[in-house]
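One chain follows as structure tokens, the form predicted alone.
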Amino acid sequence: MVTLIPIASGKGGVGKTVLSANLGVCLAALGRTVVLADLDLGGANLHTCLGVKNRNPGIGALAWRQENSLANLLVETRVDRLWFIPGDNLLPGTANLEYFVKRRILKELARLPADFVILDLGAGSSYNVVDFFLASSSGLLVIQPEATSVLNAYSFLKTSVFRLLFRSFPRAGEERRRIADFASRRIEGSGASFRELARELARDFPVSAPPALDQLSRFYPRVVLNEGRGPKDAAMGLHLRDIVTRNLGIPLEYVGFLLRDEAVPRSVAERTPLAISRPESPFARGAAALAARISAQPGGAPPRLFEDDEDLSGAWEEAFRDRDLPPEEDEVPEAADRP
């Protein structure tokens, strides 16, 4: 059975990329077969951290109905049982995908003949990236030690959070007009928390609400620190995992520190995954210890969510528009002091 691993980013420029490339290429390693599938639909760039020529078609082809199969679409890499999906963005309109393709395109990945498929998402918390995301209760979170970076990163997961209760219950019924509500809230230091929706649907819907609140309970998070220096950088992420567990009441696994290495970006350069060129560096034994991890230990199944043919759109849109705040900043600790 095929094992999405979606990786994402509260805001772009934190590595996603780089981690997503070298985690496949050390979880190959392990005897894995991985397959890349870049889905940062909007500056598709994997294919430069691989050392991969721009020449092929992706997933745009399907999108535009000019490839049936997502297996079709696999290319080859110079590493053994690795394999890679571009996200080819030079079709327009690719970045911008209707509910049914991306549906489409879900389906396509969990029929991969692949061991782990990795899925290298778009940084934000867009309709997309967010979906993609919860194609897995395990998706890896990647931030740096940075005050936004923190904040950014706990917005999407309580993007992710309601969104993945929102469609657990059927469309146009009072559950999704309740969760609704309770988003378009500001629960950072108001007291109020999602147990306390929780305890409400349950209250309120004691058919519907049990099986989507015992869903749930199984979404499981991961976040990896990159570029990290020192203990006041790793501390960042638990306090990430502290303020998820209080606001959210989810878990939130740290399963990575990788550490500030000045070859990743020669690396980048030279269109080789450290995981290769150098895999003594710092930053590639990192990636090769979360493999392991991952490798032992691969994650639960995706949710069930109900399907859905509009994004977020309708009530849940104007129920986060302009309020999906962060939490305050106050809550969030300087970065370790730079040398």
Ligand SMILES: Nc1ncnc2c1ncn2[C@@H]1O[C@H](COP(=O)(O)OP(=O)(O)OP(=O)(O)O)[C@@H](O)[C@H]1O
Given for the second form:
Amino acid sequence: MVTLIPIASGKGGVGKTVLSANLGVCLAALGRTVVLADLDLGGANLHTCLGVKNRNPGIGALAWRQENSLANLLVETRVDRLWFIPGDNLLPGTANLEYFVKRRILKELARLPADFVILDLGAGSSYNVVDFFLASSSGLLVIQPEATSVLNAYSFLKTSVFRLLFRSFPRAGEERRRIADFASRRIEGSGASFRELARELARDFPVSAPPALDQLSRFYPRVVLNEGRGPKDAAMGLHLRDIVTRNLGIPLEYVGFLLRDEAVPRSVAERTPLAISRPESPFARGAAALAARISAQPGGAPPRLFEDDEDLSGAWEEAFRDRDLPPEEDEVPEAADRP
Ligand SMILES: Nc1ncnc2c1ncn2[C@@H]1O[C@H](COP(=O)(O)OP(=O)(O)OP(=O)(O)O)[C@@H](O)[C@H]1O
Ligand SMILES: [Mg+2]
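Next up, the form predicted in complex with the ligand, please; the one we just looked at was the form predicted alone.
Let us now look at the entire complex, which starts with that chain.
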């Protein structure tokens, strides 16, 4: 069975693409077959980190029906067992995928002949990114040791749990309306917590709520801290984990600590992942440790969500309009106080 590894971040430029490339190389070195899919639609640049020429058709070919199968888009890399699916900056409109296109891409990704399919996502919490993140129960979220990055990661997870809960109930149901209402109230700052919403749903919808809340309880995203400099920085990942568990009621596994390493920008300029050119460098060793951990514990089955073709014009859009759900005052991670 294919394990999808979506890689997301609330804030841009935190190292998702560099990590995707190096994690792919390291998993392949462990004997796994890996596909790296560039799903940063609109800002695709994974080919640069990998040193693959940007001349092959990418995901857009599927979106625009020039191609039926993602398997036909696989591009060889210089690493054995490591394959690449290009993104698309050239085709306008792919950044805003229609729901049925997103669903097709997800179905095709899960059918690829690989052990792992790594999804290099765009930054931010737009629902396209969040839906790709929810293609796994245990996607990777990359943070940097900075208050803004931790706050953005928190907002990303908050939007994700709302989206997960929303999509765990059938389309056009009263439950979804309740969730959307709750989210709009929160945007205006009512102060009610997400856990309170879960309690209300359990009380008012005794038949549909238990399976939906069960989905939520199986959601355990994983966080990777990148550009760390020392133990103090490592603590920021722990802060995020604590606040997420406390306020959103979901566990967050802290799976990786990657050091700031000047060899990383050089490797990007050289178009060769560090895990190939300097496997002994601090960053590459961190990526190898993460790969070993993921290889041993690939993560559980993806959440079972309702498919909702009309969500783009439905209650979700009404309530969220692609906004982040910012933390309430009582939810601000302690890490934000750090100088
Ligand atoms: N551990 C590190 N040490 C030093 N520099 C790093 C490290 N990780 C990433 N960088 C640098 O940070 C920059 C951004 O990295 P990258 O493009 O992977 O981020 P991203 O999260 O994919 O960005 P975007 O959100 O734009 O897709 C790159 O120039 C890279 O060289
Ligand atoms: Mg990127």
